[in-house]
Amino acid sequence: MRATFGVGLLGLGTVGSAVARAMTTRTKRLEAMAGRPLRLVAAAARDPKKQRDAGGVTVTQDVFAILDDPDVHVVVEVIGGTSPARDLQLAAFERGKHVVTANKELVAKEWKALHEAARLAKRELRFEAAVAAAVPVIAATRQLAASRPRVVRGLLNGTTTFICSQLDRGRSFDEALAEAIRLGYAEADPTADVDGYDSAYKLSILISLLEGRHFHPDDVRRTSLRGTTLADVESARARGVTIRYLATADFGEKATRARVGPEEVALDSLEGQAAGTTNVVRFETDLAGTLVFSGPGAGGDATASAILGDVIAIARSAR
């Protein structure tokens, strides 16, 4: 059997405490997968003392002894945001740590910055867990690397989905978003997602994985959900159409097109029947055709398990 391979979580939200909890329930599931033991070998939160699931293990305050422990291999980053996070993964990778993340609105502002720190330090930078939770895009798109894209379209942001299939229901946008926060699907301060930036950051990473360069989320022209009304809803169902938060990136031959809005789409598509926090990921390239993707794209168990799908796949490769 191969050494153990060990975790160290940096935040204990929904989803810190989802990868803990998984880790604690799923060992033999994850030994085998991984080829070797995992073990969650310590957690960090701001408020240690605070009431949390972090799996039986120590729950510090002090983010650097993760990072400067040995048996710790692998930091997953669930904190969120650009900082502390930012500094946190580059020093992980001076220390010669892998990194695993959801942060999708770090990978998409400082790619050049983390993809150039990890080829320095020589270990691995993986973020499935940023686009889609669950649904293994960021996978897919890496597969697709020797075809050329040409559109790519879908649902990339679950608030956004639930407050749409609301507004199909009658619901005003100002209900449908106050039951998005009663729910837990939308945070009180919903701007990330209703004004598109969560939508940006995803479609910029994607972009970047299939272009092989980094397209920056500021790039990407950003419609707000916020004007669309009930009345608009009912024109377009009067229509066959119903209206979706659509992130579409259009590849021409000279320059990409990146945007993310409010679209009308057909009301028997995946993306007019989606509902909840689905996500749904449309891929048209030349050698591959047309893929889609569909699943739940949020929750802490569904980005817990893309999050360990990463660590298994580095705990597998690494020596």
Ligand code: HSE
Given for the second form:
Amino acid sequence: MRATFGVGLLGLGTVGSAVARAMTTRTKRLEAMAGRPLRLVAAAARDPKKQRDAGGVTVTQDVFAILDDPDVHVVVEVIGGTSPARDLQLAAFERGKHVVTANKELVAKEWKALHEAARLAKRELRFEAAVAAAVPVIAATRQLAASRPRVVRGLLNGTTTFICSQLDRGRSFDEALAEAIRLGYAEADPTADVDGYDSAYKLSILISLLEGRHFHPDDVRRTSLRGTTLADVESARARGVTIRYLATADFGEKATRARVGPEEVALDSLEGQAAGTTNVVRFETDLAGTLVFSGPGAGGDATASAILGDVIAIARSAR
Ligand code: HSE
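Next up, the form predicted together with L-homoserine in place of the form predicted on its own?
Everything in the complex follows now, all chains and molecules, and the chain you saw is the first one.
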């Protein structure tokens, strides 16, 4: 059996706790898939005394105790936001650790700095969980490298899909948003969801991968969902359509145009039928034709699935 591979967890919110729980309740499965034991060495949280269902892992407030621990081989960053996450990821690479993250804002904004740091450290940066959570669209996008993209279109934010599907059922915007916060789908500041920043980050990551160069999220045109009312949805439904928060990238000959915002979709389309936190991602390409992916795009377990898939992939190939 190969040597144990140590995981250090930065962040113990909805996603971090789900990762910790999964690591402690399915050790055999993870070991079989990684070809070596995986051990959660410790987790860092802002308030380590706060009651958490985190599988009994050691909790510290000292992130550098984790970054400096020689038993930690991969750092999982699920704090979110750019500060202090950016400095912590860079510090992890400087110490020779691999990094796995669900942090779409950071990956979208600091694409170059993070990839360069990983390259210099000869370590891996993986972020499958940053786009569409459990749906393996990052892996799919990498695999489409030889095809020229024409259009990427879909639902990249679970909270807005949840809100739209609740409007379909006659609930108010505010009620639906409060429920999304309660269920742990929304960002710490739900402005990121309803005003489209979250979708823009995810779309910019997909475009960056498809184009092999950084596409900044500021270049995605954003329209908020806040103006969408129950009355708008009722009038749309009377015409056989409904409203969803769509992310679209058009890869033109000269320039790529990207936008996120509420748009009408057919009631019987995959997007129109999407409820809860379902994400949908549709790729139109030249060689590969049209591919459609759909599945859970938010929530602790769905995100932990993608994070642990990345951890396993690194553990398998790392020495
Ligand atoms: N707030 C995000 C969403 C979480 O609703 O999709 C997953 O990235």
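Just so we're clear, the structure is a prediction, and the values are computed from it rather than from any experiment. We call the rigid core whatever largest set of C-alpha positions still superposes within 1.5 Å between the two forms. Residue numbers count along the first chain shown, from 1.
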For this session: For residue 184, decide whether the Cα shift between the two forms is 2 Å or greater, given a superposition on the rigid core.
Result: yes
